[in-house]
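First, one chain by itself: the form predicted on its own, in structure tokens.
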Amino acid sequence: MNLPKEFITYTSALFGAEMWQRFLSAFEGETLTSIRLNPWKLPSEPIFKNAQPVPWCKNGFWLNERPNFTKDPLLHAGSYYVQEAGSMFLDQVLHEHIKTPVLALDLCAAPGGKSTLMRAVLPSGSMLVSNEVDRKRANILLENMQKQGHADVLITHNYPQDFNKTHWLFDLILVDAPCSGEGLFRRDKEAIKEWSLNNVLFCQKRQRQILSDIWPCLKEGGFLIYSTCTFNTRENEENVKFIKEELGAEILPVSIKPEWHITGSLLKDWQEPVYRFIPGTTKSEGLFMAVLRKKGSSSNPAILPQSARKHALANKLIHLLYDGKALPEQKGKEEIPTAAQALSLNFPKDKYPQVDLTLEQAQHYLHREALILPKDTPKGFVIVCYQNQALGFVKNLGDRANNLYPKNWAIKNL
């Protein structure tokens, strides 16, 4: 592994040598493949044999082999999603320190890992904002949280400064911020060529400019996830103790075990609370995490999630993809149902006539290929399912299915 020279310096220096020596024989083993199962939908079978448990999240698990991924209909079906292993600490901190419903915003959202832990873990009764910046990446946030399945989250592409304008607080937020990745360099080269000190303190700038933007909607008393998949201090411990003296906070410990062999604060004379997963240290490809608590008590709740849906409905500051609500597409006179109704939890599916395929089946359906269904099957909309888990809509029409999947979420080869 080609490591940039003033990485090499400033980190081995950060690490000391023998972390820094653990670290480097991470890049010569096997990458670590994780999983995290939706508890909403839970298929009937184990889904993979001899996988290993994550600790510091009860859904999550190692396998001992990647399989493909592309290819499995349960993916596609929302049953369980890839996550790396690290990320996943999210759900000790949600467990330890969110006990009654709130409303809560994912402000980096995209592609989804975390939204969908949030909105697995969060309790009964909370609503949950996922955001991205990207419209390209929206979409794929848009995509995963609908194969989740779940109604309570409302999708939406702003800048954090949009939301000041919106008067809404939050009870909770997290900040999962754009960093100069150095979690990534074991999967991704380019993440290392792109690497450079420069950049560090590019991000550190950025993410305390997003921090800022996005303080005001946080509410008194509400509680602030800062994370990133980088290793430096700069936009770590830095923004953390930036959080604290300049925005006014205060970190909050999460109750962790010795054998999980998380790494606390590298930065000199200073231990606050902060938990950071290191290659080599930890099975984790890299992630740090903090807990904050904004300053000030508050006796009035956040928006109330009932009204989240319609208050963010009637104002046109917010850009919002969708609302929750899994709804038919309209086509002259005729609804045609759509895939992610299939998918969401709220959906009835006993509405439709249910076809369970075979592998092959769903493999082609979710190639967007017509399927043969058998001869009894109804004419007219039919749910397609894989192991009774639901993956969208064919119109039979008794000697063929039409496929009603949708074109963007096809998969490209079987």
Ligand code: SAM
Second form
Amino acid sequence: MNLPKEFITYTSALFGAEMWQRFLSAFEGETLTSIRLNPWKLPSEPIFKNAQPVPWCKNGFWLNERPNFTKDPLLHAGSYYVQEAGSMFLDQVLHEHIKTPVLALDLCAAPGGKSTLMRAVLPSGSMLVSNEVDRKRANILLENMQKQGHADVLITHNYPQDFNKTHWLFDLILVDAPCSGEGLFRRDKEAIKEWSLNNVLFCQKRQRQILSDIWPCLKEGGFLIYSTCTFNTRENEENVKFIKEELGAEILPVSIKPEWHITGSLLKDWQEPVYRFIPGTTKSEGLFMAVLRKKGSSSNPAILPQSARKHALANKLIHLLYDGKALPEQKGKEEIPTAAQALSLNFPKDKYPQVDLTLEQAQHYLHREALILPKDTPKGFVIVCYQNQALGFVKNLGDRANNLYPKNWAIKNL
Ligand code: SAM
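Next up, the form predicted together with this ligand in place of the form predicted on its own?
What follows is the entire complex, opening with the chain shown before.
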């Protein structure tokens, strides 16, 4: 393990001797694997045997080993999402603080770990806008959100300041900020190579810009959740302090249990409630999270969750990639049903015949190969499933079924 010298000097002092030693030992140990189940898409048999519950997230589990997720059809059916246990702390935060339907924005959302969690946990009647500024990453976000299947989402591809111009007001904004990634060093050796003190300072500046740009879009009394996957106080406590003092917010506590071993503020003489997941101390990769409430009394949102879709479609400033309504593709005069439709929780699947595939067939389907379906399968469009969970469509010609799985979702190697 080749950690940068400046990182060692700073972080060992920040953690203190014991926590630093535990952190170093964790580097030698095995990386942890955890997943979060999608309660709307569970097959009748448990997907993972002997999984250990993550105590701060109802549907989160640690696995005993890391399976080949790419080859598991249930991952592609949206039955679960692979996520760090620390990130699942958002479940605890939302359950405790968000009790009524909200218009929520996940500003830095790709690949979609926190957005898929938020969408599963927000009270019914809420609308989630999942936004990603990077186009390539926005496509991955779109894929992950469509696979999870929830309809009350809008996927957007905008800069933070674009929202500012729309005059939208959100009840809840999550800023899971781009950061120096110190908390991922154990898993991602590239993050180690890219680290420098200059980059930490650059990240802090960019985080404050993002926060300042989006702040006017949070309604008075609205919640802001700020998170990073890094350890230094510049990108964490000091930014939370900045939000409180410069933007105008109070910092809210979240209930935790001592046996979770979550660490509080590491900024000297500043003991506000913030939540740190430190490898070796907490069973997770690194994560920092804080919950804030904007000063002022709660006012009605400028748009209600139910009408957000209409506003987004009408608003030319918003680059909308998906409005939550999965549609067929029009090819000439023919309407071709899409995988996004088959995967949507709102889609009336009984409109089409459904065929359950074996594991091997399902993997070949995800590899975009033609299939041969049982002889009695009707000709035409058919939904193919694995363990009764929809994967997508084929067009059954009788002697073979043509594969309609999206090219950019296909698994590359079998
Ligand atoms: N929330 C995601 C999840 O849980 O799967 C991870 C988000 S990642 C930590 C930060 C994201 O911020 C990246 O997808 C990155 O493209 C995006 N980003 C980078 N620069 C940005 C900026 N200036 N404004 C907003 N988002 C930015």
